[in-house]
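Take a look at this one chain, the form predicted on its own, written out in structure tokens.
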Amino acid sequence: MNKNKLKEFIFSLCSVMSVSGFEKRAEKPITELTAGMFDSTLTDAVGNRIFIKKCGKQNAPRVLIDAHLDEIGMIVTEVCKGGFLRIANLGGIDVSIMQAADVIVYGEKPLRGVIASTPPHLKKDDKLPAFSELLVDTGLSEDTLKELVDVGTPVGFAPIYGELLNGRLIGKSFDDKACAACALLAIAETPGEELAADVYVMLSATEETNRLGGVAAGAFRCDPDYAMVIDVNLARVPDTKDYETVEMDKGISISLSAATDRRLSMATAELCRRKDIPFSLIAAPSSTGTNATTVNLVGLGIPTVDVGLPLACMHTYNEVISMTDAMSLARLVREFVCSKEIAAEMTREEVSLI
């Protein structure tokens, strides 16, 4: 895979607005971005977007690759006097990063805005404002805003992207659309005859705001024999503990958890070893904190492996990933869906109950 092509695809997909609960608004731009890449696509009632690529084999097994589509954001709760918008949190944003943040209000037409910030010269104390006290300034009057913006309008961080040194990318909503981009491009560029199974790539809805997420409905519909859930993982930074984080530029992570399938997890680790894909094993005792926990229990049970892409500055407008790790993830997805050994081992067998 071409590194520059993957980088540009990551930027393009992540710039699409998909604030949690508003994923259906992303349908048209994502359709345009992925035109001709898959055999077929569908969108279900909860906003999951599913891309299908067939291997051409009769009675082929099915494999699901899930990366959630929704991103953290905000929702308008009030149009205030003076031409400001009051907002609420969608998806777990730390209020400490919000003042002076650059945002887009997705009303009648997209409006550039900034979170109003009190100058330090006028602050009476160092306390952070509550999220309900934050106001978006668009520069418009109250009357004009009421014509363009309704209560319930989504607000997202501005899609501004760039690069640091050493192949690091910065921007909003790499959680989790950077993982989705890696999966989509890796499978789109894999010839169908090389696939070991029919592949269903799901960009699932509402992971950031719903414990079960839209992935439950989507996984039930796809009914795969086995699955890989891909999400970002907490990258190591100076003020974190090693056992709680993963190191950037060292590849992807594979969770060992009571909430996932150990056989598939170890088979994926062995695949990484055979194909020289850098990875680390991490312990996630009772929950991975991702869609893997849900997928594993859908229907009659779906053997699931949880794979992570290291990400720094999580749940901010300047998340950071490594292109080295993104390339490793794309390689793993390709090898995973092409692995005849994994497909043979994980294909369900009917069990007669006497």
Contents of the next structure:
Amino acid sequence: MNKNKLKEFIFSLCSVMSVSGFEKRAEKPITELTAGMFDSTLTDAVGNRIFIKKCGKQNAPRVLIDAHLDEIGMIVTEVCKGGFLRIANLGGIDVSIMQAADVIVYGEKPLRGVIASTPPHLKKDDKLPAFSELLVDTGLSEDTLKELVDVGTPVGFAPIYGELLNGRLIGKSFDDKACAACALLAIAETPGEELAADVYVMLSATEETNRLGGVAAGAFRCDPDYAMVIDVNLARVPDTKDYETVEMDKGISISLSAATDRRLSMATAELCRRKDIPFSLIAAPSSTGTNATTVNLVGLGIPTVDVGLPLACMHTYNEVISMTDAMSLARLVREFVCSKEIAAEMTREEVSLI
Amino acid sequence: MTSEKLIERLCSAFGPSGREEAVAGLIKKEISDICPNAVYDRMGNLIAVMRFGDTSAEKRKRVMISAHMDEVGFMINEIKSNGTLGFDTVGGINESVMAGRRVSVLGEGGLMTGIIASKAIHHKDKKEREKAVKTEKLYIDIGAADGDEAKKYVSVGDFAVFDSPFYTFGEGLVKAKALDDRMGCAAMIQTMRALKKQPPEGDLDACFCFTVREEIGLSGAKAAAYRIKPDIAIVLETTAIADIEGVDPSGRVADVGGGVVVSVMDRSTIYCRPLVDLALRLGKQKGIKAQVKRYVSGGNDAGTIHKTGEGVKTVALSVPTRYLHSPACVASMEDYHSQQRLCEEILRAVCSTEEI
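Take the protein just shown as the form predicted on its own and give its structure as the form predicted together with its partner chain.
Up next: the whole complex, starting with the chain shown before.
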């Protein structure tokens, strides 16, 4: 896969506004971005987006690749005096990064805004405001603002992308659309005849706000034989514990957890070893903290592996990922869906209870 | 060039206190057709003198107009073995606007991007989530793999500033870093242009000083004022205001859109009353929107200028600016134009009046 092509695709997909609960708004731009990449695509009632690529074989097994579509963001709770908006947190945003942030209010037409802050000349203590005390400054008069924005309007961070040293990318909502971009491009570039199963790539809804929401309905509909859930994983930074984090630039992570399928997880690790894809194993005892925990329990149960892309500054507008790791992830997705060994091992046997 | 474009170019330049060269170079080029003889003094202040009327006249008015070029920023004080950079602030910046922000670091090879980071919310306990992260717990991530790699690009003592895009938004507002005080610099440039086009009637030495190091304690203007020995000084500034929902009217200082702010008193100066009165009177006469600062807070170059030599009659004209010293300062273009016009009118008025 071409590195620059993947980078540009990540930037394009992550620029799309998909604040948790407002995934429907992303439908049109994502259709445009993925035109011609898949055999078919469908949406459902909760905002999931599913892309299908068939392997062309009869009675082929089905594999689901899930990455969540939604991003952290905000929702308008009040149009205040003086042209300000009060907002609530959609997904866990650290209030300490909010003041002075560039945001976009997605009303009838997108409006620029900045989060109000108190200057040092007038500030008296170092306490952070509660999220409900934050205000979006839209620069508009109260009357104009009332015409353009209603309570319930989504607000997102402004998409401003850049790069650090060593091919690290910075910007908003790599969590989790960067993973979605890796999966979409990897599958689109794999010739159908190489696939070991029919592939369903799902960009699932409402992970950030309601983990039992979107993905369960989508996985139920796809009814796969096995699944890979891809989400970002907390990168190791100063002041964090090694066992809770993964090192950046050292490849992807595979979770070992009571909440996912150990056989599939080990098979995926073995695949990485065989294909020289850098990875590390992490322990996530009773929950992966991702959609994997949910997918595993859908329908009759779906054997699921949880894969992570290391990401620093999670849940900010300047999330950091490594292009090297993104390339590793794209390679793993391709090898995973082409692996005849895994497909054979995971194809379900029909068991009659009576 | 439109005023917006001029302000955008000035605000985008790299210029924390002590490293104003890029801003000064930009301004020198911008005024080269009006004042080719603009000079730097030993401190790095850029001084451009425009002389009008009878240059041999004994009773000439000598006016210093000043705006500072520097912005608040950061200095790298440690290159850590893990490749991240420790830093401290240059000028007053609240910790609540630092975490998560993008910065430009000026290293050996030029500007590079970094992020002011700390651990993610997922790793913070309840107590840690309630307070801003202390500067010493924050670090700048430039993507370096380790300390050795970081040292190839950055050294202790290098500067950084916020990296934040300029844009116009809402009803006639602008958002940028460093509006404090690149707006004042822009107003000086446009005043110089206006005086060149239509010279004032009277014997006037207008000494335009683009000063350094205001943010760390008003230091550049002191040397400039000492050299110029003006009769009168006009300081063009931004002033921190809080005209937002939830703030009591008494604490708002001034209002965006309410016109240029004329200070009566702040924490460093009691302003020359006749000059304050002249400014307010001219505002009324010429239809320039002006408001009086309603709170004793802040300070600016006036604090050092007015005490220079035998004393200097000083007035400050400020653009009321929200979220000062943050990466996202917000001000109104209409207020900016009021500042520029009032400065120009005062210059035209003082050389033909005996009052001051």
